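First comes one chain, alone, set out as structure tokens in the form predicted on its own.
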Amino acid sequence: MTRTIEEIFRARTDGYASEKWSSYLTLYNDAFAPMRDRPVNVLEIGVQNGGSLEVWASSFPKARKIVGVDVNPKCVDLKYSDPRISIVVGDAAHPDIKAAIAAKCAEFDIIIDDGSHHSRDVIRAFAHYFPLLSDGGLYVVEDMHASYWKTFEGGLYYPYSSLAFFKRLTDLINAEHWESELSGLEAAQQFGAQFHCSFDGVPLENIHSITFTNSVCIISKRQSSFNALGVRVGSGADDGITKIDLSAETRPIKEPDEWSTLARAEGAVVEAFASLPRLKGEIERLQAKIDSLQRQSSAFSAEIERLKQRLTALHDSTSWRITKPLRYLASLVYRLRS
């Protein structure tokens, strides 16, 4: 009989030590229950002493890749005799690491987020390896009670952190029956200008369905087509009550709004924020040039100003070595002519 996640968890007493939510434990036996006999890949971010990883590899024995990464350069010194998995040290939200993993496997069909659970890094990871995930995959973000917390860019009600992130993915999945002409990139785009990263490219339309538990986060992806609402089909004949017409038009008529003209104002306001301190350290850079070219330009001054003091004693030393010897010759020629 398959043992549970749990109970391969709880059963360690060597490798690498790793801890988790009882309630973690619990909700991956049923959400990763379809892929464990499947040759999976999955990518953890943040593995801390390590031992997460070995559980991966005992919970999906078919497994072909498992890799880690994490910023604590300690975790250079992992060592696994699972030729499955392997670790990359550096920070996830930067594009060498990116393109380090993606090295390593090209796509992956569980991504779990345990890192930093700073706002900023759980939503750039998401801009950065969403696009890695598989049709059918799932990702996983862990420790959202970090939300909610102002020390790591959160607060209950805060705009920007990485739950109203995801809450705002809910609106995504729904696209298709808002009567805004807000596209979802522009609504995603206001927490990249926020945190400074970007989701074009990001197959926003690929999100199927987002689940919220107890500080779990859990996006599954489907191919655009898997996640429109369909057509109307009916079943039965009598509509002696309300009568069924499936050919009635019932999508939304996109037009202006003052919500999403509020929401794009709002955009334009984050992105002008954002960009103050790259504004900011132009503007300092520009002064230094400014103060730069001053200074040379004291410097040419005091230069021709000596350069115009030397010209005038020039100027009267050699008038006086001419008029010297035409005076003499006058007087010379006026005896001469007595």
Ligand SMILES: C[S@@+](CC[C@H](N)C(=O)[O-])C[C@H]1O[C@@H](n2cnc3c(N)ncnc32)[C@H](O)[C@@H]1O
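Please read all numbers here as calculations on a predicted model, not as lab measurements. Residue numbers count along the first chain shown, from 1. Between two forms, the rigid core is defined as the largest C-alpha subset superposing within 1.5 Å. Compared with the form predicted in complex with this ligand:
In the core-superposed comparison between the two forms, R306 has its Cα shifted by at least 2 Å.
The two forms, fitted on the rigid core, differ between the two forms by 2 Å or more at the CA of R285. Annotation: Cα of K62 displaced by less than 2 Å between the two forms, core superposition.
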Contents of the next structure:
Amino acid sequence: MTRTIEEIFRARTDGYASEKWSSYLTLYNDAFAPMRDRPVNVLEIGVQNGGSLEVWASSFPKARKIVGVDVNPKCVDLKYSDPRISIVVGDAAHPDIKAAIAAKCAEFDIIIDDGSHHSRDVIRAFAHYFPLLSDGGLYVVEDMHASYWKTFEGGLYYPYSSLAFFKRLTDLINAEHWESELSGLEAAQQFGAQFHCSFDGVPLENIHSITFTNSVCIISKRQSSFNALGVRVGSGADDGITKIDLSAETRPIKEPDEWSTLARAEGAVVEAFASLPRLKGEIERLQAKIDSLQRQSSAFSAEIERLKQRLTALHDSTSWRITKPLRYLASLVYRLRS
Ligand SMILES: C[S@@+](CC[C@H](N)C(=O)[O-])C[C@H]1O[C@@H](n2cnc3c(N)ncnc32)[C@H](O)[C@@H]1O
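Could you give the coordinates for the form predicted in complex with this ligand, as opposed to the form predicted on its own above?
First the chain shown before, then all remaining chains and molecules of the complex.
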């Protein structure tokens, strides 16, 4: 009988260490059940001591690739006898690191973000790695409790926490019903402006479901045709209580609405806020230049003053040297005449 992920996790007494909250183990057992016996590819952001990669290797015996990424340079020392496991060392949000991961495996069936848990990193990682998730794949974000903490760029109802981001994505699942001309990309991009990442090229229309449990968010990906409401289907014949008209139009009217206008304005404010540090840096650079020019100008004024004084002194001594012989000559001429 196949052991549960929890049994596999708890039974390990050697190998590299890992720690997970107990509720995650039961959650993963349920969520990953259909994939346990498949040739899956797994990516975990945040490896630490390396043990969780061994847990995934045991939990998915037919897994093809299990890739871990960690920013801690010490992780290069992690060595695995299982050839399916490999590690990339670096910041998961860096494009070069994404390229290194994609070079190892073009598509993952499970992606687990157990990295820094800072809202910025969580949202950037999603923008980077959701495109690498396979159709039917699961994107898991661990330790979302950190999104309620200020030190992790979060807070209850803080509009740019990672949890607020995934709540916003739940609206995208229902984007076809929006009576608004706001696009899903535009709605997501407000977070992009805040965290300097782009959702251009992120297949937001492939978000099939978003499940929140205590501290974990799981986003499933399906082809966009699976994410549409579809057509209304009838069954039976007697519609004596309420007449059924399967051809009735129910599509929303796409038009400007006050809330999307507000959301756009909010986006503009966020963009302005996001550019504040850059503007502050620019002002500081200009102020430093003004200070340096002022110092140069004072030095020039002092030099001009010094030269003026020298000129006056020179003038005085020169005129003395010239007038003295002239006066002598004049007295000679006078004496000769008389
Ligand atoms: C909670 S630990 C991971 C634990 C591991 N997944 C386990 O289950 O045993 C978080 C790890 O994320 C790594 N990390 C933090 N920021 C990161 C980033 N931007 N990119 C990659 N790894 C990061 C840290 O170095 C740390 O080792």
